[in-house]
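Below, in C-alpha cells: the form predicted alone, a single chain.
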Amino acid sequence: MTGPTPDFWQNLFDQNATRWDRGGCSPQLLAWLDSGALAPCRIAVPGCGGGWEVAELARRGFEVIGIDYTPAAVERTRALLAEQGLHAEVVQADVLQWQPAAPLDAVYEQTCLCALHPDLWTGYAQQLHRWVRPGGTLFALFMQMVRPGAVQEGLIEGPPYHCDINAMRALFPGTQWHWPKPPYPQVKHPNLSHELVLPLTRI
C-alpha cells in the first residue's frame, strides 16, 4: 500500500499523537451549519478521526455516516456519540473501496484527502464523485502544508500532504464540479498550517 497504513494511524492514536485533532468540531463546519449553507441531509464524513464533526452533524439532525479504516478512530467516534446520546452510522472501511447504499447529498472532506498519499488521490476523487448525487455538495477544506523539500526537491512529504490548489483543480475538474471564484477563505489550524475553504457542487 502506498503511503500511511491503518497500523500507522492506529499507532498514532495509541500514543495519543493526534496533533491534527483540535479537541472539538472544526470552526468552518460550525460556520457552514450556523449560516444555513449546510442544512440537514444525508452526509458522509470520510476519515472521521475522533468523531467531533460526526457528533455535531448528528446533534443537528443530519443522517450521518462516519467512515474510517483505523479501529481506534471508529472506537473514539462511537464512544463520543454514545457519551452525548447521539446516533450516527460509523463504518470501519477503506474510503477507496466503500460505497454508500444510496447517493449522498453531501460529503464533509477535511482530514481524509491530506492523509492519503497523493498516488491515491485520483481514486479517492473518483469515489467522491460517485458518492455525491448531482446537485449535491462536497464541503471541502484543502490542507495547505508547503514544505521546503517539496518546493526545492519535489519530495512528497506527509501526512498531512499539501493539497495544492492546482492539483485540486485537476482532481475535481470543472466538468464535474462547480468551483466558486477565488480567492478562497482560510481556516487557521492551531497545530498545523491552514486550510482553504471550498464548497464544490457536483454537476
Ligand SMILES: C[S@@+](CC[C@H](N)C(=O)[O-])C[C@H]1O[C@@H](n2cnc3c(N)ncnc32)[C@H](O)[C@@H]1O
The other form holds:
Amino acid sequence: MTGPTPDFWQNLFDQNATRWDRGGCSPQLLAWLDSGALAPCRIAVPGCGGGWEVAELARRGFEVIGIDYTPAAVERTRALLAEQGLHAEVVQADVLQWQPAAPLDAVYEQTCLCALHPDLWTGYAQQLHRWVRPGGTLFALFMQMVRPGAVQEGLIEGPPYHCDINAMRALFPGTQWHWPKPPYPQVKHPNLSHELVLPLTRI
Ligand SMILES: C[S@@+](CC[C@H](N)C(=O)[O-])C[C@H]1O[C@@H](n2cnc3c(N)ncnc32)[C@H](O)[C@@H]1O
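Same protein, different condition: the form predicted alone was shown, now please give the form predicted together with the named molecule.
So here's everything in the complex, that chain up top.
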C-alpha cells in the first residue's frame, strides 16, 4: 500500500498523537450549518477520525455516514455518538473501495485527502465524483502545508500532504465540478497550517 496504512493511523490514535484533531467540530462546518449553506441531507464524512463532525451532523438531523478504515477511529466515533445519544452509520472501510447504497447529496471532506498519499488522489477523486449526485456538493477543506522540501526539491512529504490548489483543480476539474471564484476563505488549524474553503458543486 502506498503511503500511510491503517496500522500507521492506529498507532497515532493509540499514542494520542492526533494533532489534526481539534477536540471539537470544525468552525467551518458550524459556519456552513449555521448559514444554511449545508442543510439536512444524505451526507458522508470520509476519514472521519474522532467523529466530531459526524456527531454534529447527526445532532442537526442529517442522514450521516462516517467512514474510516482505522479501528480506533471507528470506535471513537461510535463512542462519541453513544455518549451524546446520537445516531449515525459508522462504517469501517477504505474510502478507495467503499460505495454508498444510494447516491449522496453531499460529502464533507476534511483532512481525508491530505491523509492519502498523492498516488491515491486520482482514485479518491473518482470515488467522490461517483458518490455525489449531480447537483450535490463536495464541502471541501483543502489542507495547505507548503514545506520547503516540496518547493525546492520536489519532495512528497506527509501526512498531511499539501493540497496545492493546482493539483485540486486537476483532481476536481471544472468540467465535473462547479468552482466558486477565488480568493477562497482560509480556516486556521490550531496545530497544522490552514485549510482553503471550497464548496464544489457536482455538475
Ligand atoms: C488526519 S486524520 C483526520 C480525521 C478527521 N477528518 C479530522 O479532521 O479530525 C485522517 C483520517 O483518515 C483515515 N483514513 C486515512 N486513509 C483512509 C482510507 N484510505 N480509508 C478510510 N479512512 C482513511 C485515518 O484513519 C484517519 O482517521
